[in-house]
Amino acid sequence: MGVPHGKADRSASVIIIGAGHAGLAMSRCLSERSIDHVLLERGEVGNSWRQERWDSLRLLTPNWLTRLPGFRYQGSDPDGFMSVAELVAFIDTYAGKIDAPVETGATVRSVIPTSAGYRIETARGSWSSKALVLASGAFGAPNLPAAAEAIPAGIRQFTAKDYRNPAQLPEGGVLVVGASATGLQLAEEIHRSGRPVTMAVGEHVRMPRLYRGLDIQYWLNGTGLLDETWRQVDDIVRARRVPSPQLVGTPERRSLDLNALTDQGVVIVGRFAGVAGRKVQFSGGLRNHCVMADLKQTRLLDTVDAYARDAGLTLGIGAVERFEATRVPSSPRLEMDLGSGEIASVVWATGFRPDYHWLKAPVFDRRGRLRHEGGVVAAPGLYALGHTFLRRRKSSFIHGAEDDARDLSSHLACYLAGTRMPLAEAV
């Protein structure tokens, strides 16, 4: 139960900011260690899934892979993909099962380091804690290019955070910027609504939904690629910027790539490069981006084939497959006049960044990014969860929260006990 603003501070050994799947995973791990804690949530449990996702969204991972510490999918459709409503119900059920100590409606206004830990001011009063876990997610604010401000006022702009369905959009053409999973799904949905769609394509990760008869996530999981840690890659900063793979979760488990969109009538152009007057400019590197994506897909499938061979997998899998190269227009457009009436709206599918405007601590680099090593932030007793490739490649997936939360809860427990532990030591 919340305490009205103005009453005496309350305290807990650990405060978790955010009661989504990552925050709840940490809550379960702390409870297993008998560490008292409270989750502060600005809305309801799983709020961002309830309020900040488009209507038709489904998870990119199959139901059989959906799990949190001590809890997993138990329904009748293991090969299906959860809708937003189904995922919210899953998270709600989990919060009840673990009896998570959640304070809802407790929007955080500021977090200030103190000599004893942290002071947290919320819409429902103040808290103090020895340690703090940032589990508000990596999708706090849309990651828009500066040139978005130069789009003419008559063109409606939407982000993947405020887009819900095509009915929101004005009639007329739509420019979708970004070719990750989100960009492809929105481009297809909007085009099917009858609106002409042009999609600006930059770096992307091409991946089939099914390979040799099994979901690609089966192969990623089996080969151990998703368990690769942040210490095993040469450039973790770049690895954390890699776009989400071009996947879609549908009952028929179909693949969705640029060729599929081109066949439907979506026009692809190069990466969004900027705005000059009324004209949007696109880079001339479309072919290079597509060639690289095709090459990386082939390397991935080679890895899968080697794994299947070495593991002696023969039953239940199909023959080796390779896919048609991405078809690229011989002369893709390099600019588009936004004053011509061809485009009525722009949908930005350019990713997100965490929003820690309320964190008043010297833990950010010169670009405003949180400084951390595998989720151990550069401040005493401060941790982060839910980021892309936080500790492993799977960190951003629902099932990736479990291992990360177990590692960091162990580190946190040592911190509270006064045990010196090397920064971000894997446990």
The other form holds:
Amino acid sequence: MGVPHGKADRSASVIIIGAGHAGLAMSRCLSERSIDHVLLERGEVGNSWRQERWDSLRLLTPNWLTRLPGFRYQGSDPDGFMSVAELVAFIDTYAGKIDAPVETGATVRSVIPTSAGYRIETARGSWSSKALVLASGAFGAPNLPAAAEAIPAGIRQFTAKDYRNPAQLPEGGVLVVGASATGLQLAEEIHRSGRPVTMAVGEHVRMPRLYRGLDIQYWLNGTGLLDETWRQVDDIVRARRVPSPQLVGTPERRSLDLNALTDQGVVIVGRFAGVAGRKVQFSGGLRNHCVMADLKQTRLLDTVDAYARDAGLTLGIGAVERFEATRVPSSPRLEMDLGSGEIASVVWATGFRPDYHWLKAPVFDRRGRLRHEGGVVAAPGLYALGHTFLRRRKSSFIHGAEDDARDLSSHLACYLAGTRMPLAEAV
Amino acid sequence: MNMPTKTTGSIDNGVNVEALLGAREALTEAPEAAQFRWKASSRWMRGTHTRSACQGFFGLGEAQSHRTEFTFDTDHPEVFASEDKGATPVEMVLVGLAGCLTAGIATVAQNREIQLKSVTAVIEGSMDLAGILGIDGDVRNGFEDVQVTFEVDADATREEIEALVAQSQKRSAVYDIVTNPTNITVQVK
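Could the form predicted in complex with its partner chain be given as well, to go with the form predicted on its own?
Every component of the complex follows; first up is the chain already shown.
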């Protein structure tokens, strides 16, 4: 790629790409340090939340935990879960409160390293900066199995990014692939719409919404599990691959697991294994995936119970609970004929990866993943925010942005000042 | 997961976990060395009797070899009017599954510092012969269902043992081969 020609239209010490919760948290931290910066946003503040989420989605974390640096939920329902509209309003209010310097409609076309930092071409002119923060979100591009291409043309396909509500789907059966929070939530509402759902289930993380009467996030927070850092876990690559827990945020604070879906008539099958001719094939390993999730849930609850005991928590919490093992059909289906008319659409709830196709720098590994140590990217003055387990287990949550942004802004300040930079793990 | 070190020493399932963890690290850095090709060769003897052998394979970027050649006879039993000179090929699949899962249990146990005393398993595969005999086109040739029952005696809780068995499935090649489809090309030279 060539060296960009001419002087950039405008410059800032730091460019933050993306004005969602993570970019705004970083903006606030930089403002506290009086570091001049600009947020480049392709749409409006909180764009992904406005444009790329399904209608019924609510946050998986309760309102009392939904916070950004210097800002927290002030409403009357601390135990509730924000809808997308409420979250957009929350983020919007925050952007105004911190007076974030956001350039809207500035879709980034390319980012190129220069001798002095970075040059950013956008739909609204070019920028140069000394440092750059990638805060465009962890959900840029859906992860689809290669075999998705082999699904016959007559079957409509949707991802969690373009799915809005069941009415979008053709009448008839639906194959939902993926059994994390998204897969379970979509499977449930689609099935309730009268479209019979078959759900392909691979590795998943099972968790009750309430445990001993308190939200599971209360316990995850209290035990310190959410604060565990990328240096504390023994295999960060694996930790970053752990699927999101099976949770849903509803006013009645109910749990959503495979048993609940089975009771409603959803048929569960093994992991999506491939397509052979007209047939979709499912793994025969469903039972083990369920057994592992049940064992891990029990271990998590053991940890919670130990925490409650050691912390002397007795007041206001319920008795120790254990939940029914996941009921697995004795002979789960191994294949489905796509030509039989049994299903009319496939919904891929198979996760996302960040989309940095515009970043023209040698910072990706052989599988196209950003190379970084706790958000300090393998290029001078380049940082990332908002990835799953970037620096802490909570990194991808709204409330996880604060600590990461504080750490990385401190590293960034040293970089700009030309002082000796702390190691990524030290900040 | 606790990384075992040589100083902990008291747990010994005969698995060199340090070497495996070292290999995992090395092969993460050198993905091409992780490309292996396993091989068996076979010769028809007579009737349904075939003798197969394994010795050479490819991996770590070069040709490798077992210490010696291992041979296996497969045949059909007398109830199939055969001479029963070896296990049936489908039983060999069960043998492979047993070996793979058990090796996994020993390895995971070593890694988790769990001393094993005994690990036994019974592996059964159900099959409706209406498939291979062409009686009913709706019946598949292969197993309808495979049941594995482990009995593990170890210094561990029942939950820890269940977790060992679950993790060994997660990391087992033969388990994956049996549960997931594989592209296969059979040609005549």
